[in-house]
Ligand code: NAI
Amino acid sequence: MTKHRVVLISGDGIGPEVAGATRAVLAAAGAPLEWVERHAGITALDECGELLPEETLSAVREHGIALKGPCTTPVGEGFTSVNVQLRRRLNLYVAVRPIRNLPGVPTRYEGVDLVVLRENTEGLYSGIENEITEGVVTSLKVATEKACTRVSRWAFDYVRRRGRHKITVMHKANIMKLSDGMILRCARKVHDASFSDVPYEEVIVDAGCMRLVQDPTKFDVLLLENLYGDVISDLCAGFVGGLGVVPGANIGDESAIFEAVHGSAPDIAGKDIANPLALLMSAVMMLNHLSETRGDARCHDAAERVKAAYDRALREDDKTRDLGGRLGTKAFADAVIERL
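For the form predicted alone, pop in the coordinates of just this one chain.
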């Protein structure tokens, strides 16, 4: 039987450990995958002399799909984000972040099941900054009709395809009438033309944050521009236990990268205590994407088995230390494998 070739970018810090644990679980589940290993981030700098080698980009373009561990990004200095470069160079224009409560991971919220969709290529993350005179810096926010329309169309199609219930666009168009107004106008146009059956609302982002922390179960699918989406997706992760228990994907028309959205945690690298769950959950998303886009039911079956196995492990209190358990990285992977 044929296997799907998937580019594996292990990343930095704890990346190789959580990637290794994820590979072990997927192999035990019989996922029909063949790995093509490439580098990005500090590891790539050490190995290849570049943060994002062209051979890594070429491999993702060739195979159309990748699984990526965390890559280090310096704060306030140093090199630009490898994650941002990957999204821009490969035109991965929508970030998908599902947020749901997990069994065995108690939080102050229950019944959370929402998805944050984020425009991934422009906004303030375009990185157009200038020091116009000493002590004065400007940062340019970019919004185009093309990008706002395609992410809106993708979002409405996602709601319909996945049987979701409602889409909420969060914005600050009361102040940024042109840039945030652009995504509102495009979302309304797409909704009215092709998705009028999909319930739709618009919420100012600061008021939306208040409503989210009051009761996140009132929301279903959120659509936001780049910066708001980055902030809100991490906020929502806090509802269910943090960045260690949520998956992520960056998807375009030609390629998709599935990734752990937490940091590289260099302070615990090599200690076998990192939680591999976020990357494992992202791998489940990847398998379901392969099932949808390539019509391979084996991928869906493997995804369902892995998801059921880690849910059961968590429910039965086999967890890593960050979730109040006692297991290390490899031991947690073994616990999931035992339940496949």
The other form holds:
Amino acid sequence: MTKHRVVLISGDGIGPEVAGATRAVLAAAGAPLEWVERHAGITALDECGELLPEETLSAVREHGIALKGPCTTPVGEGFTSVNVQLRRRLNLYVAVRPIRNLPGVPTRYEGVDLVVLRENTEGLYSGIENEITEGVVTSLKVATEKACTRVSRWAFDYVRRRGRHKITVMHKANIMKLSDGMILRCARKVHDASFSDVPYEEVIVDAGCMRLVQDPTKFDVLLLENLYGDVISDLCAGFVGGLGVVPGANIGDESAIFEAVHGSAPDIAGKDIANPLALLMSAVMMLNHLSETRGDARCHDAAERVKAAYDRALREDDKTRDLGGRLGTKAFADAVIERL
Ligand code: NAI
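Could the form predicted together with the ligand be given as well, to go with the form predicted alone?
Next comes the full complex, this chain leading.
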């Protein structure tokens, strides 16, 4: 039987450690995958002299699917984010981030089952910043009808396909009437035209943050423009155990890149203490995506086995330090492999 060729971008910082652990689990689970290794980020700069080599982009275009570790971006100076570039150049217009409580990971909140959908290609992440004159800078927030409509359509379709209950659009259109107003107008139009059966609400993002923190179980699927989606994803990660347990996917019409919500965590890189679970969970999402889009039941089976194995490991208290356990990155991968 053929294997699916998947581009693997290990990334920077803890990326190679969590990618190595994820690979080991997937191999032990018999996932029908063949890795095509490519670089991006600081690692690519060292290896190929470029942050985002053309051969990485063309490999993702060719195979249509990638698993990616985090890439470092310097703060306040230096190059444009490789992650933002990848999403924009490959037109991966929606980021999907499921946020759920995990067995054996008690937190202040129970029963959390949220999905954050983030517009991934525009907003303030367009990177159009200028120094008008010394001491005065501007940053342009871009909102197009095209991008807001396509992400809205994808979101409503997702709710219906997955049997979810409700979409909440979070915005600040009371202040940014045109730019944040755009996603509202587009979401309303898509809702009224084709998805009027899907419950839909609009919440101003600051009040939405307060309501989320009071009771995240009141929400189901959140649709946000790029910056709010980035911030709210990390906020919601805090409900279920932190950045070590939140997976993600960047999806477009031609390709998809699966990656954890967390970054390259330079503070813990190279110490074998990072939690590989978020990337492993992203790999499970990837296997399910392969099963749905290519009709390969073997991918679904492997996804189910991996999920059952990490759920058991957590329930039996085999956890990494960020979750109050004692295992390192490799030892956690071994604990999952033992339970496959
Ligand atoms: P971060 O997510 O890397 O780390 C925030 C905190 O969470 C740190 O204390 C870190 O140790 C902890 N943490 C993150 N992942 C963890 C894991 N798997 N296991 C245990 N603890 C974990 O965010 P930060 O520090 O703001 O960013 C570091 C770098 O990562 C920056 O250069 C940033 O631009 C980049 N970044 C890349 C992303 C991507 O490639 N998709 C996403 C977010 C940030």
